[in-house]
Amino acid sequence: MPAVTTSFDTIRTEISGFAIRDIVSQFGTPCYVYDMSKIEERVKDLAAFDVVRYAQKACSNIAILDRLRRLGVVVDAVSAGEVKRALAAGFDLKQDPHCIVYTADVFDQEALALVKEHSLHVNCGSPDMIEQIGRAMPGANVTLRINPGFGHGHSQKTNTGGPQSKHGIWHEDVVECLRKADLHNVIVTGLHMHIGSGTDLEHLSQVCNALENIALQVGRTLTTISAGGGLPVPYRQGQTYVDLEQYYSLWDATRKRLEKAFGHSLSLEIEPGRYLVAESGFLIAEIRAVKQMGENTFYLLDAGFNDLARPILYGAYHPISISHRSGRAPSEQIDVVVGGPLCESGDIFTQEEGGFVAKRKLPVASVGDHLILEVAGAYGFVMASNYNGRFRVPELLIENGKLHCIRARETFEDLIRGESIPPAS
């Protein structure tokens, strides 16, 4: 399992053996870089679980999906587009009918058509989905995603349980959902419970108990239980990982009690997203301006919240390092605010939840030096946009001593593809 804590440096000259200056010389800035060795480590951490199902919304490049597939990981898809991404990455439903599971709170028309076309297993997050899949695929097996009435998260926006969350089937509605399943010839074979990000052992015991109680209501048709996701990774100095041995033990004990009650074995899944990819990712940007605004010193980058939205969305903290062009590492550090180029006051990487600007102690740097936003592999590029007419940046993968471009930088043609000017009247 991973080390208990992690530490971050404020000076960085390379990523997995590749000099920052060489990466930038070849691919420019901003750019995302992923270290495949870190993803491999995190997959190995979860080997005790019967199934590791990657929540691909965290980082959905088909090269990453392909490599995870080769490591024996299966995927979760939350849209028709993600289903098609998984298929493009080589996931074979004929070889493993459960290698792609559709998880959502609704079916749109395209997603339901794809589910029917490929006979995809569905993780239903709303009672209405039971009726809809029963009409489309009579006799289908489904999983129910249950909202146990409580949640957890480092931000309210990452809390996916409780009455303020839109996610899942309310725990008091399970019996009615089972009646609906019977009425529409649908069999409930799985239970899934995910209450948000930053799972800790105190909350986990509550989740396990809640799932066990629901499972006993569902009964012997169950063949799979899912621990959901939310495993934390350290973003700040001194933050810790969850003790994975205890984490697994709690879920395994729940599974064993249910197996005894039902008289048959159950598969235990886990559904990580961030945990597998966050620490692999780096967003490299160039400092394009250093300026004083009253008492605040600003480092302004060529990357903005269109490239990494977590700080503006959640007040999320990312470790930051500096790479000096000269190779010299000045010992002096100063308090700085780090911002981007967008025409938005909220385009600040060092902010707290609620939009409050914060300072970070970083090495003295100059225009032309590089700033690296670290632990950026999850919910980074996947949330990128073309806001302010910005091109989405390249994605690079370091694997076995080689640097691969797995997504090219967008061009103006990409920016306006699909747009047209109608004839003037």
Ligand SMILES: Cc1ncc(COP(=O)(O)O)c(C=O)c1O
Second form
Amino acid sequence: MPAVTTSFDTIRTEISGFAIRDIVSQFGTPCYVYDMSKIEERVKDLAAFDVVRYAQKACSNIAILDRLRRLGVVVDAVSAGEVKRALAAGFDLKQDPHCIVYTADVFDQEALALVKEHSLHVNCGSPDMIEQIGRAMPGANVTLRINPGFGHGHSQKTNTGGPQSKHGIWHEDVVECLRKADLHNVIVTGLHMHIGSGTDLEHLSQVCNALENIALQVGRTLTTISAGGGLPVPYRQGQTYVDLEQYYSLWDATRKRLEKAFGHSLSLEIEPGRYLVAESGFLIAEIRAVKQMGENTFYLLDAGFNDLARPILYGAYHPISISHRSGRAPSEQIDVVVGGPLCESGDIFTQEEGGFVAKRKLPVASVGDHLILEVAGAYGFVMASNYNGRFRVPELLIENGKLHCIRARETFEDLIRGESIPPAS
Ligand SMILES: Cc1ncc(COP(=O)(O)O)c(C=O)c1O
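Next up, can you give the form predicted in complex with this ligand of this protein, since the form predicted alone came first?
First the chain shown before, then all remaining chains and molecules of the complex.
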């Protein structure tokens, strides 16, 4: 299991050798910074798996995709846009026809056309997709994403299994789906379950058993099983990673039992998003106001939930650090509420699920100091929006002692691109 190196709610002067002061004087605030060395470390952790398939929804900048490709990682795509991102990042389907897999619960027309154009392997999350892929690509090999009838997730909004989840093919419908596959000339070669057991290995063993039972119903056409994503990272003091050796052992034992039953080898995939990129990412903001409201002290930033939505969406906790402009760090700490500039009461980074405002003990800071939302590389920038007419922020990559801008700050022209005013009648 990797050692936890995240620094929780403290003072930070640099990121991977680059002074915060220098980063912001060059690129301004807010900005996202990714530390490539952390991503490389996380890829190495998963070397035991035959295939590491990055769920690019977590952070889909083409520079990140390119670097992961160079590290031997392949990708998952959930939309036509993500397929095109992967192609733009150099994934070459001629070299490896499975380097991009389309995984979703539906095809929209654009995605189906692109899947057909590139003969992409599809992970079907609904029975209708089997029929649609059969019509578009008769003879295609597909994977079935199974909802085993139970789930797990850090919030009701992220629970990926059970009757309240919209994801996957219901476990009791597998036989019917196999009939559908026969009828539409589609061969089921893969099985996939994305349940995300967190650090709960007992729960994971139930997931493995559920996959094994379904695999035995599918039978000898299977060549791949996928453990899905959901590997956790520590966001709070005291949280840990899952024991990766045990995690792998459970899946490997499932794979081996199936290999014995089928008499041929099976490839074991994992499909992490968060695990590969979360800890690499930092959102640097400037404190623009410090104000007292009754019993609460607020640090108000130039970054809001349009830049990082996880707190308002899930009550997600991000470690926070302060970088003092003066370079001198006061030893005193106070309880503060951290919020953004948006016209919404919910624009609070220190909130709990349900929207309850929480206080955080942080170093005393003033206007002009910088505040860094940490472990922000996954589901950070990718969920950013232009709400309140705000420009999406730059993304920067630190790699081998160099700081690269991998996405420029948006401009007003970006903000109104595609808009037009019809002639007044
Ligand atoms: C099908 C699928 N695979 C992988 C992932 C990645 O999950 P995580 O980022 O928790 O590893 C997701 C997340 O939504 C998903 O839906």
